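Just one chain follows, in the form predicted alone, and it is written as structure tokens.
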Amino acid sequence: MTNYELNMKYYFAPLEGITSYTYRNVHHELFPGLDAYFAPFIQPKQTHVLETREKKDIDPVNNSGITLVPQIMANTADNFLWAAQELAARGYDTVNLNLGCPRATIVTRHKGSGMLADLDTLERFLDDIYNGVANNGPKISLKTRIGKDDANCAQKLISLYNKYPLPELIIHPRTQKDMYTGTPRWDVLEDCLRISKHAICLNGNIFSPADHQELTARFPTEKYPNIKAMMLGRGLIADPVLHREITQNRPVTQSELKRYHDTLFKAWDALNYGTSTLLHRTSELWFYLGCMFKDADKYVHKIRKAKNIPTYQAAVEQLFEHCEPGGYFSAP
């Protein structure tokens, strides 16, 4: 058992319509022994209040059990500042601040990857936040992009991270413009941790487990003591023991994986969410978890194209018949 192994953390990342708190249940007491969740951002408005949706999911007793830090994007002090508090009152100690969304939608309202394109006004919405919490507040933690348009301002930005006192940096290594295509620029990460101060959280492409040895052996705990956690996203949506297999060796069973989907499907049909919306969840689900069968093309095919329940149902009964694991989730 390596560094790796015997000392790293093990997140896992948010995923807006998928990882809620009731995935984030189902997925806890089937497969426990991740170190934290990440609760998808929530997005404070002017009007100071949360929505019933944010609520719920945030709400300690629809957490209980797990170690859950929440996440907050807004581009105004005002507006995360007041969310930040709202979260301490719900008892969070650290919550986490989301630089690194590349979705259009949010870059053009300037949050996300999107505040990265100006660094003076970043600074100027750092200085404000981190002075605003410095003794009443929960800690800030930060998620990052390498930059907006190129990776040319990597460094700046690491620099810039340092004025402040963040408990963990998780630095994912892309720009927005990359959005989630083509390989993480691991040359642009490695200046990154030479010069970064805080303790860093790698983030990006851990599909398996031999990219995970891909990255530790890039990325020695030796060379590089500053890593101190990785953070799991589409990899483990689809292979949900996927920590598991990169620190016991154990990969997962077809009968995990049935188990996996019967649960949380039965748990998000307890919410009534009506046939549509739950068949859109559920497709989600099998654009990753699909990944993980062998010749299961056509199944995946008739259970994300299901227009009802009974034809739903059936087909992914006919794939856990006629399929066996054997994959991974791969980057398009």
Ligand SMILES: Cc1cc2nc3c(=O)[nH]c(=O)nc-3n(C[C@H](O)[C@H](O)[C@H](O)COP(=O)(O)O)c2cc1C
Second form
Amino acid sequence: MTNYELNMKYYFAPLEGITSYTYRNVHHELFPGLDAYFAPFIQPKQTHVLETREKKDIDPVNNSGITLVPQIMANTADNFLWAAQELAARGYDTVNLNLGCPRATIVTRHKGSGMLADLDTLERFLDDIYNGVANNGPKISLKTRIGKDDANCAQKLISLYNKYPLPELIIHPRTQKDMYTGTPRWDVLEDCLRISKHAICLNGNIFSPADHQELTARFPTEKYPNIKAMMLGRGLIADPVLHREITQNRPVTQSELKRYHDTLFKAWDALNYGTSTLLHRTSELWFYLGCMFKDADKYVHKIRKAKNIPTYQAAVEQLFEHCEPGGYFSAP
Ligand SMILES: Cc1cc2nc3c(=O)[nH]c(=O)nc-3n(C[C@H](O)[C@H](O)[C@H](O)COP(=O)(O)O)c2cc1C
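One more: the block was the form predicted alone; return the form predicted in complex with the named molecule.
Next comes the full complex, and the chain you just saw is listed first.
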């Protein structure tokens, strides 16, 4: 293991719709070793009531033994601070602000990466939330993209963040317009790293040990000592031991992938949300997991199209019978 991997922290990125508490518990139980899991965002409303789903997801009882950082997406300081206090009351000493979600319905409401369009408004919001927690509130880390329509303001953005006492700044070096496609803008990240005075977590397109190696070669910690963590998302859903492969060079096995699938299926089934919700979830999972197998397209297609549980299970059995691991997730 190199110094890089020894000192680096590895986090599970939040993926709304997938990495809720049921998923996190299964992952943590089967493949421990990550330094933290980030929960998908909760979206506090004017009424100051959390949805049942949100309450369950961040309930410490449902996250026992896991280091969890809950995430808030809000566009008013009042709503943010209310949610931050709710989380602090449940024992969380750090909360994360979502400044990255690129979804149109979110962005048009000036939330997520929509907040990056107007830096003056963002500054007022940040002033209010950091003042609001100054005395006894939780710490606030940020997860940000590098701009809305383009990355011209990236350096201004990082300078703005420098004003506040963030415990950590997670940078996903894409703009809102980039969505999740193409290569992250590592050249812009380089500028950000030079300016930022905060501990940085890198995020984006780390899907394999080779991707990780490429990134560490480009951003060695000797030159960029503020890089303290890496956040893995889609790559880790596909390959649930990606962190172990990176740090210990131990690739995933067929039986581990089978156990990962079977345990998740059972845990999701036990929630009793009905067949169509269950198959919707497994279809999402296979969008990622399917990439791990060689020559598996026709099996993955059958699995994702299954309309009932027996058909689904038969298709899964066939895939595990005929396909070996041998790939990684690759972004569209
Ligand atoms: C389906 C989906 C849901 C996501 N949900 C969230 C979320 O709730 N909060 C967040 O900060 N990022 C969210 N993200 C972004 C990821 O956390 C991560 O930043 C992004 O996928 C880039 O990392 P990766 O290339 O390692 O996947 C989501 C991404 C996807 C594809």
